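Take a look at this single chain, the form predicted alone, given in C-alpha cells.
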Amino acid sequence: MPRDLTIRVAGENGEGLLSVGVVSSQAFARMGLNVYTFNTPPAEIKGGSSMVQIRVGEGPVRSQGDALDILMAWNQENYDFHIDALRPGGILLYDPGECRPKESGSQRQYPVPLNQIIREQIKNPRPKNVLAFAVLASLAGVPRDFAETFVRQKFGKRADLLPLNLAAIQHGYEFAQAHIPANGTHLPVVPQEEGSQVLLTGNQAISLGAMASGLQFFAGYPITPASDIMEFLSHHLYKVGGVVVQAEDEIASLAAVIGASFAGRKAATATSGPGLSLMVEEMGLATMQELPLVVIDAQRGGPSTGLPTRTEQGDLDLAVYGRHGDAPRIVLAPTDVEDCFYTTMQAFNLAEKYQTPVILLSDNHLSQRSQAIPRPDPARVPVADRELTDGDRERFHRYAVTEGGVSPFAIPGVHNTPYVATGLEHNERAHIDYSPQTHEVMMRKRQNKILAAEHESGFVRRYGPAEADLGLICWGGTEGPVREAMERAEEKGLRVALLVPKMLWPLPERALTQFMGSVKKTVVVEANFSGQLANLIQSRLCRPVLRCNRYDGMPFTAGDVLSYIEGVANHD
C-alpha cells in the first residue's frame, strides 16, 4: 500500500479539467485522507494547456509531490509536455483518439477513450470531467457507492445534470475495473469524526480568517490570483453584517478601506503585486493617520503583468520598502492553507493593536491550492480590538506619545472627541505641525511601536535538532516542501534544521541570530530571483547566507530542496 499517491490530469483549458481536481480532492478528503492540490491554468480564459495535480495520502502531505504515480493525458500536446514527470513504474492513462504515446518499458500504459465513451455511451459531452474522476477514483480505491453518494450531494440541485453524472460514474468505474489493473494504487478509507476535516483553498481560508477576526468592510478590484477572496466575501460577509465593495481600481479600493477604518470598522483589501504597487502612496497615508487595516497580497510572477497564473515570492521588497519616507508597517506570511486562517486573524489583531497597516503575503500557489485541514477553530486566536478613548474631550490626544507608542482611538459619531486625520505631519492633538521637534517625536513614535511587534510570540517556528550542520530558512508557502526535504535529509543521516519566520517585518532578528548561531551553514530558500529575504537578513544581521532560489513560476518540490541540501553536504 503506497504511503501516498500523486496524480496529474492534463488537457485543454475550458474542458472542465480543473473540476476533475476539485471533485477528486473533495472525495479523497471525505475518505479521511490528506489532500494537497496544485494546478496551472493558463492566463487565457479559454484554451491553452492546463493541468491539475492531486497528492493524497494517509500521512502528512506537505507538498505537491515530485514524480507522478498516475498521469492522465487528454491530448497529444499534454502527453508530450508532462510524460517526463511520470516516474518509472507509473501509470499513463491516455485517450487513444487524441494521443499516441511512445512505447515505454518502464511505465504502464492504458488507453481510456474518454471522448468515445461520452459520445457513444453517455451521448453528452458535459460529464467528461466526472467520467475522468470516476476512472481515477476507481484506480485509487474510492468505493463506487461512495463516489455516487458524493456526486448526488455535489450535483443534486441540478436535476438536468445528475443523471448524466451518475451515468459517467457508472461507465468510468466499469471501464477502469475491466481494463486497468489497480496494482499498488488503492488508498484506504480512514475513519474520522464527521466534520472534523475540511477542504479549503488558501484564499478561502484567508477569507474565513478575516471574517472570524470581525471584518466589517472589504473593498477590492479583481486581479489574479486574489479575486477569489472578494468573490468569497461577496457571498458570505453580508451574513455577519459586513459590506463588500468592488471599486473602480486598487487606489479607490484602499481609499475606501482607509475611510472605513477611520469610521471604526475592521477593514481590508486584497490584491496582487501590480495592485500593491498602486497602493503605496495610500499605505503611507494610513501609516501617518495610524489607522489599522489589512492588505492581502497574493503574489504572482512579475514584473509588470508578468505571469498572472504562476507563483512567485517576489513582493517582499515592495511590502517592506515600498514607501516614500519612513512609513513602517508589519508584514506577515502564512505558510500553508491551515495557517492562512490563523495568520489572517493575527494580521487583523496586530493591525488593531498597533494601529497600523499590515500586509499579508500569500502567493499564487498557496492562494489557489486546496488542502484537507482540521476544521479551523477561531478560539485559538482571541480577537483583539483597537484601544478606544474614554471620551474625555479635554484629555484626549489622538496621537499621544505613550510608552508603547499606541494612542487611544476615537470613532467619529461615537466619541465626543473630534480630531483631524491628515496626511500632513501633526502633533499629539492631531494639529498640523511642521516643526523639526514634532516631526522627530512623531517619527520615533510611529517607528517604535512597529519595532515592538518583533517581540510578539508565535511568529517563528523551528524544526529539527537544536544544533545542526545545515540550517534552512524559508518563508510563506515554501515551508511545506522545505520541511519535507528536511525530513528526507534526516532519514539519510544529515543533520538539518529549519526556521520559518511568519513575521517578515519587523524582522525577528533575535530568533534569526540564535538560529544561525546553532548551525554551521545557513541557506535561505525562496521563490524569487534576487533572494529578497536573504538580502534582508544579510543587511540587518551582517551574516552571510547561501541561497536556494526558484524563479520559473512553479513552486518548489521537496526533491528540488533535497538535491540542494545534498549538494551542500557533499561539497563539504
Given for the second form:
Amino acid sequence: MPRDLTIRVAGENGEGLLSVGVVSSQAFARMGLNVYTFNTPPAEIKGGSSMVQIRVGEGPVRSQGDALDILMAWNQENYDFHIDALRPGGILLYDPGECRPKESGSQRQYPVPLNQIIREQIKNPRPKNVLAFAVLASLAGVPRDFAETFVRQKFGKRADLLPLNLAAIQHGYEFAQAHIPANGTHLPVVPQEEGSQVLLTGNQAISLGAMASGLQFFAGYPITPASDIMEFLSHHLYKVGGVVVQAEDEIASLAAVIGASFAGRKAATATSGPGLSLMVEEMGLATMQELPLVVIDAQRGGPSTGLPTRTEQGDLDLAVYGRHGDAPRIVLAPTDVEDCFYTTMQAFNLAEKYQTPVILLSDNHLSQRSQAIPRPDPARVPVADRELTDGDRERFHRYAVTEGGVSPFAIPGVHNTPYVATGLEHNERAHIDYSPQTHEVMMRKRQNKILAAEHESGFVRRYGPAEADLGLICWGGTEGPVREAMERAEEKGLRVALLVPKMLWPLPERALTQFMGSVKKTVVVEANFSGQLANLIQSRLCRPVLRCNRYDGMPFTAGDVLSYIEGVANHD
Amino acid sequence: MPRDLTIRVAGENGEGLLSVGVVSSQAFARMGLNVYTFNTPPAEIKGGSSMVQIRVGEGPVRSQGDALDILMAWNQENYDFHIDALRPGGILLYDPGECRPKESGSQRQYPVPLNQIIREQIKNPRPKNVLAFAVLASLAGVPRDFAETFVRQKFGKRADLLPLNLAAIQHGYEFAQAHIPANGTHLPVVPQEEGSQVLLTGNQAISLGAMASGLQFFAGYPITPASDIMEFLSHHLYKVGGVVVQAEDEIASLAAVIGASFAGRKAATATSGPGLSLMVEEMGLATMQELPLVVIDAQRGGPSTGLPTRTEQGDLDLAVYGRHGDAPRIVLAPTDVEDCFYTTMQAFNLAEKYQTPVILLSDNHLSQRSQAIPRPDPARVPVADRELTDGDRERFHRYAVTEGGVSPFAIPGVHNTPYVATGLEHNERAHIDYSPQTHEVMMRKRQNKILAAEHESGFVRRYGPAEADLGLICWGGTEGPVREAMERAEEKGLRVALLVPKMLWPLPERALTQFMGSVKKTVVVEANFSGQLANLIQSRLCRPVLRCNRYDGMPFTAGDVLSYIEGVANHD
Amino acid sequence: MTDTATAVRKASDYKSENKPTWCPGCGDFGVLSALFKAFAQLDLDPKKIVIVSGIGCSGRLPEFAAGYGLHGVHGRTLPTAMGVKLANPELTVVAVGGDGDGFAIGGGHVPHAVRRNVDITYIVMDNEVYGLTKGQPSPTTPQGMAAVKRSPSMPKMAPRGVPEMPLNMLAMVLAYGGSFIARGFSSLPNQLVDILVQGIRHPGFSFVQALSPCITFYDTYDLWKGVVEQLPADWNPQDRVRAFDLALNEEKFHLGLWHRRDRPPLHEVLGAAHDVPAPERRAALERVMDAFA
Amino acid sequence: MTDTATAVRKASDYKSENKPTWCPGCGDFGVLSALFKAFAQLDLDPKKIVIVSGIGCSGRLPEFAAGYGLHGVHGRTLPTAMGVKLANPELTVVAVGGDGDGFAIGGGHVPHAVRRNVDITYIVMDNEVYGLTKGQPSPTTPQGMAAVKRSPSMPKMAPRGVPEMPLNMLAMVLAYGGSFIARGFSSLPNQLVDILVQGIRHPGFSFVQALSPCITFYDTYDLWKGVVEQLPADWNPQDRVRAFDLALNEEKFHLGLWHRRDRPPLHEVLGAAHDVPAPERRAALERVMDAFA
Ligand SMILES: Cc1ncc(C[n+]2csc(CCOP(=O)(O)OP(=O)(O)O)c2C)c(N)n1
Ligand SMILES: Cc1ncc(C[n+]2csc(CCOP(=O)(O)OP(=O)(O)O)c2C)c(N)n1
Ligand code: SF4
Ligand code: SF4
Ligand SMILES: [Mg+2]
Ligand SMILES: [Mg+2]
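So the form predicted alone is up there; where is the form predicted in complex with its partner chain?
The next block holds the full complex; its first chain is the one shown before.
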C-alpha cells in the first residue's frame, strides 16, 4: 500500500477538467484520507490547456508532490507537456482516441477511451469528469459503493444529472477493473467520525476564520486569487450579523473598512498585490488613527499585473515597508489550509489588542488549493476585543500614552466621548499638534506598541532536533514542502531543523536568534527573487543567511528543497 | 568679523514675515555671501505664529545654524517661544510696543519700534518686511547704498511701492545706526561676477535640473512641499518644448507620465509621501514595462497626512520596497540645493540608461529652503538618452535579454516596430507568457539590470581622513549639518569620516563596505524613527551600525550631530 | 415633528474646543455655523454624529465640531462614510470636503456613493480652488483667462489660463441618479441651514453643494453675491431633465433644492452590521462548515 | 477625403500574430474586427496607432492588433492615453477597456479626460459584468434579482440580487461635457465601424459605449438583440438635454451618435511636447536662471 498517491489529470479546460479535481478530492476526503490539490489555470477564460493535481494519502500530505504516480492525459498536447513529470514506474492513463504515447520501458501505460465511453455508452459529454474520477477512484481503491453513495449525495437534487453520473461511475469502475491492474495503488479507507474532517481551500478557511473572529464588515474588490473570499462572505456573512460590499476599487474598500472599524466593528478586506499597492495610503492612515482591521493579501506572481494565476511570496517587502513615514503594522502569514483558519483568528485578535492594521499574507497556491483538514474549532482561539473607554469625558484621551502604547477606544453612538481621528499628527487628546515634542512622543508610542507584539507567543514553530547542521527558515505556504523535505533529509541522516515564523513583522527576533545559534548554517527558503525574508532577518539580526529561492511562479516541491539541502550538505 | 550670522525673525504670519526672509536672502546673496534659510510655517493658512531664519556668511554655510546670533521678535508670544534659541552674547531685537523681554545678563537687548515707525513715519503697513530687513542689513554690514539699489531693482516697476520701501530702508538704517551698536556683526561684501551666483530653493534647482535634462512632459498633483515644482514648470517648461498637466490625482499623474515615456518623451512627476503611496501600483508597472521616468518625492513628516510642513526622511523604505512582487528601481537623494540640480540630471540620465523609473528623494527642508549657490552649469552632466532600436522589424525584441539587461526601445510614430508593453509577464518579444522559464529569465533581467547601477560612479561622497575612529553615514538633506558637525569635531581633535551615498538603491555596497572597514564604528545619521538607511545597510552588508535619529519634524542641526559624536567618542 | 420648537440643544452645543484655523472671512465659517444650526434644529445627540472629511481647508471642519470625526486622507470621504454608516445605521453621518477632494482625487467615489444611495449627507464646500495647497485650479475653476483676471493670485498653475472646462457637479450627480441634490451659499446661512436639515433627514444620499468662497486664493465673494439667485418659483424637484438643462445652461448660481426622489438607502437594501448573540453566531458558523464536511 | 476609395490597407493588416484568448462567442471579437475595419477605412499607419488598455478581458485587445499598445494596470487607461497623446499629438490614440475598468476603479478619470477633451477615442466594451475575474457584478449590472435570473452564474457576489442601481454611462459623459458620445453593438458591426471612424476623426474626446456581451458569465445576447434600436430619425446630436432625457428614461438601447459638439482638444489649448533644438533649449534655460541671479 502506497504512503500516498500523486495524481495529475491534464487536458482541455472546459471539458470538466477542473471538476475532476473537485469531485476526486471531495470523495477522497470523505474516505478520511488527506488531500492536497494543485491547479494551473490556463491564460484563457474558457478552453486552453490546464491540469489538476491531487495528492492523497493516509499520512500527512504536506505538498503537491514531486514526480507523479499517475498521469491521466486527455490529449496529445497534454501528454507531451506532462509526461516528463511521471515518475519511473508510474502509471500513464491516456485516451487512445486523442493521444499516442511513446513507448516507455519504465512506465506502465494504459489506454482509457474516455471520449469513446462518453460517446457510445453514456451519450452525453457532461459526466466526463465523473468518468475520469471513477477510473482514478477504482485504481486508488475507493470502494465502488462508496463512490456511488458520494455521487448520489452530490447530484441527488438534479434528476437530470444523477443517472448520467451513476452511469459514469459504473463504466469507469468496470473499465478500470477490467483493464488496469491496480498494483500497489490502493489506499485505505480511514474510518472517521462524520463531519470531523472538512475539505477547504485556503480562502475558505480564511473566510471561516474571519467569521469565527467576529468579522462584521467586509468590503472588497474582485481580484485573482482573492475574490472568492469576498464571494464566500457575501453568501454567509449576513448570517452572523455582518455585511459585505463590493466597492468600486481597493482604495474605497480599505476606506470603508476604516470607517467601519472607527465605528466599532471588526472589519476586513482581501486583495492581491496590485490591490495592496493601491491600499498603501489608507494603510498609513489606519496606523496613524490606530484602528484595528485586517487586510488579507493573497500574493500572486509579480511584479505589476504579473502572473495572476501563479504563486509567489513577493509582497512581504510591501507588507512591512509599504508606507510613507514610519507607520508600522503587524504582518502574519499562515502556513497551510488549517492554519489559515487559526492564523486569521489571531490576526483579528492582534488587530484588536494592538489597535492596528494587520496584514495577513497568503499566496495563490495556498488560497486556491484544497486540503482535507480536521474540522476547525473556533474555541481554540479565544476572541479578543479592543479595549474600550469607560466613557468618562474628562479622563478620555483617545491616544493616551500608556505603558504598552495601547489607548482606550471610543465608539460613536456608544460612548459619550466624541473625538476626531485624524491622519495629521495629533496629541493624546487627538488634537492636531505639530510640535516637535508631540511628534516625537507619538512616533515612539505607535512604534513601540507594534514592536511589543514580538513577544506574543504562538507565532513561531520549530521542527527538528535541538541542534542541527542546517537550519531552514521559511514562511507562509512554503512550510509544507520544506517540512516534507526536512523529513526526507532526516531519513537520509542529515541533521536539519526548521523554524517557521508566522509573524513577520515585528520579526520574532529572539526566536530567530536562538534558532540561528542552534544551527551551523541558516538557509531562508522562499518563493521570491530577492529573498525578502532573508533581507529582513539580516537587517534586524545582522547575521548572514543563505538563500534558497524559487521565482518561476510555481510552488516549491519537497524535491526542490531536498536537493538544495543535499547540495549544501555536500558542500561541507 | 563673524564667520557667519544666524538670524531669526519671529512674528505673526501675514504681516510680511515670510518676505523678510525672501528679501534678506536675496540681498545677502547679491552681496556674494552664502545664504541658507529655514522656515516653519504655521498650521493656519493666514496668520498664526511663524519664523524665518537666515544663516549668512562668507564661508560655506551648510545648515540652518544652531543657537541664534540675532533674534528679532515682533511680539510677546514669539519672544517667549524663541528666546531660548538665542545664544549667550547674542542680540535680541524686539518691538517694544508689542513685547516686554525679561532682563538678561548674557544677551544684548535692543528695542526696535517697528510698528511705531510704520505707523508714524511710513504711514503704511506694507513695507514692514523691508523695514525689518533694513535693520538687520545695517547690523550685518550691508552698505546702505547697496540695500537701496537692491530695493530699486526689486520694486522699480511698482511706482506705488518703491517710495514706501525706500522710506523703510531709510528709517531702518537710521534707527539701527543710531541705536544698535554693531559689534562684531558686520559681514564682508564679496565681489562676484554678475550672475555667477543664484539663489534657489531645492525645488527650483530640481525643476531647473529637469529642464536641463530634456524633460518634456510633466504631470502632477498639488501637494506640500512638492507643489512648487509643478508651478515652476508650468511657467517655464513650454519654453523648452515641454508640457505640464495638473492631473486629477497622483495615480493619474504617474499614469500620464508612463504614457508619455512610452511615447518617447522624458517625463516626470513630483509629489510627497501621500502621493508616493498612491503611486505604488503604477511604479510597479513602469518597472515591468521598463520605462524611463523620474518621480520626485519631497518627503515630509509622516506617517499619513502627518506634518505637511515639517521635514523627515521617512520615505526611503517606500521608495525602495514599495511595490508588490520584486520590482526594483533606482533611488537617488540629492544632498543640498546645488546638488539638487545635478542629481536631478543624473536621475534622468539613469532612467534613460537603465530604462527604469528613478525616485529622487528630497525633503521638506531641502525643497523649501533657499541657498545661494554657484550658477548651475548643465554642461557638467552630459545628457543621456535611451538606447533605440535600429527599426529592423525582424530583429526587434523589445525585451531582448542582453548582457546588461537593457533592451532597445521603440518609439510609436518613429519606429516601424510596433509592440505591446504589458504589465503581465512577457517574453523577449513582449508577448504575454506565464511559463516558468520566461518568468525566471525576465525576473533576472529586470533585477540584474538595476543591481548593475551600483557600479555607476559619482554617487558616493567621502569626507574626512582615510582612517577614522568614527564613520558617519548620512543621506539626502542631512549631509549639511553632518558635515558641519564633522568639521567641528575635527577641530576638537576627533577623528571622524563621513560617507554620503547619493544612490540608495541599488546600495553602493562596495563603497560602504570599504568605508566601514576604514573606521572603528559606524553611525548612520538620518531624520526618521526606524533608521531606514541603517536597516538597509544591515540587510545588505550584515554589519551592525549605530544610529543617530531625529524624528520630531525638525531638521538636524550641526549641534545635534556634534553632541552625538562626542557622546560616542566619550563612550570609548 | 416641529424640531425647532422641541429642540433642547443650541447651535453652540456643537462647537468643539478647537478654534477654527481658517482665514478670517473664509466661506467655510458660514458652512460650519449652518451645520451647527441644522444639528440643533434636529436636536441631534453629538455622540451619534460622525463627520467624515478628507484633506483641504474644508476638511478641517470636523475638528471644530463637537461630534465624532474621521479626518481621513485626501479624497476618500465617501467610501469611509459608507463604512461608518453600514457599521451602525443609527449614526448621523455627514461627509464634508472641498471641490478638489470630492471631484478631483475623490471623483471616482461619487458615482458609487450616489448609486448605492448611502444614507449620508455630503457637503462639498466649493470655492473653485485648492485652498489648502495655496491656490492651484480645482475641477470647478472656470476655464481660461477669466479666472486669472478675477484674482491675481489665481491660478498659480496656469500662466496662460486654466485649459480645462470646469466640471458641473450638479449635472454630474443628477446623471449618477442622486436622490437629493441641493445648492446653498455660505453667505446665505438660513437657506443653507434649511437645506442641511432636509438633507440629513432625507433617507439616502444627500448631495449639497455649498458655495463657500476662498477669500485668500480666489476671492469670489463679490462675483458670487451678484450671481446667486433662487430656483424659479415653479420649480419641480422631481423633474430631472429640467434640472439637467438648468445645470448645464445657467448663467447664475441657482440656490435651493434642485432634485429629490425616493429610493431606499443602501443599508435597507443590503442590510447593515448588527449584533447577533454569540451562540447564534457560533451555530451559524457550524452550519456553514457542515457544507464542507 | 473618400477614405474608403483611397484605402490601401485592409482590415486584416491590423491583425497581430497573437490569437485572441477570448471565449468563443465573446462580443469583444466584434469590437476588435470593427476596429480593424475602421483603421483600414482611415488607412492608418499601424506604427502611428497606440491602443491603450487596462485590465479585463477587453483589456487584452491591444495584443491582438498590429499597432503599438500599452496594456497598463486596471482602470488607468485615460490618463495614460493622455500622456501618449500630449507626448506626440500625431499619434492616433485609442483607449479600450471594460465597464469595470472604466467606471468602477477608473471612474475618477473619466470626467477629467472628458473636460480636458483629450483627443483620443475611448471604447468601453460594456458587458455589464466583470468578465476576467469570472462573473462579479459591474457598475452597469442591472439592479436586483433580474440579473440573477438572466444568467444563473451571475452574479456570484450578490446572492440576494445586486443592491446598487447601475450607472448610466451616456448620461454621465453628457454631464461631464463630452464632445462626442456614441453607442454601438458588437453584433451590429457596420454601424460600430462607422461610429469608430467618426470617433477617431473627431478632434477631441470620443466616447463610444460598445455593447459587447460576455457569453460566459452573463449572456445577454438574446436580451440585447431584442432591445437595441436606432436613435430616432429626427435625432439632433447637438441637443444635450434631449439626449440626457433619453439616456435616463430609455427602455431600449438606442444606437448611434448620441451627441457631438465642437470644442478644441487639449493639445491645442495647452500645447503638447515638441522638439526644440538643443541650443534654443539651453538659451531658454539660461534666461530662466537669470531671474534667480
Ligand atoms: C494624496 C494627497 N495628494 C495631495 C494632497 C495635498 N492636498 C491637500 S488638500 C488638497 C486640495 C485642496 O483643495 P479642495 O479639496 O478644494 O479643498 P479646499 O482647501 O479648497 O477647501 C490637496 C491637493 C494630499 N493631502 N494628499
Ligand atoms: C488593482 C486591480 N484590482 C483588481 C484587479 C482584478 N481585475 C482584473 S479585470 C477586473 C474587472 C474586469 O471587468 P471589466 O473591466 O468590466 O472587463 P471585462 O473583463 O468584463 O472585459 C478586475 C477586477 C486588477 N487586475 N487590478
Ligand atoms: S485659504 Fe481659502 S479656503 Fe483655505 S481657510 Fe483661507 S480662505 Fe478658507
Ligand atoms: S469571460 Fe466573457 S468577456 Fe471574458 S472573454 Fe469570455 S465571453 Fe468574453
Ligand atoms: Mg476647494
Ligand atoms: Mg465588463
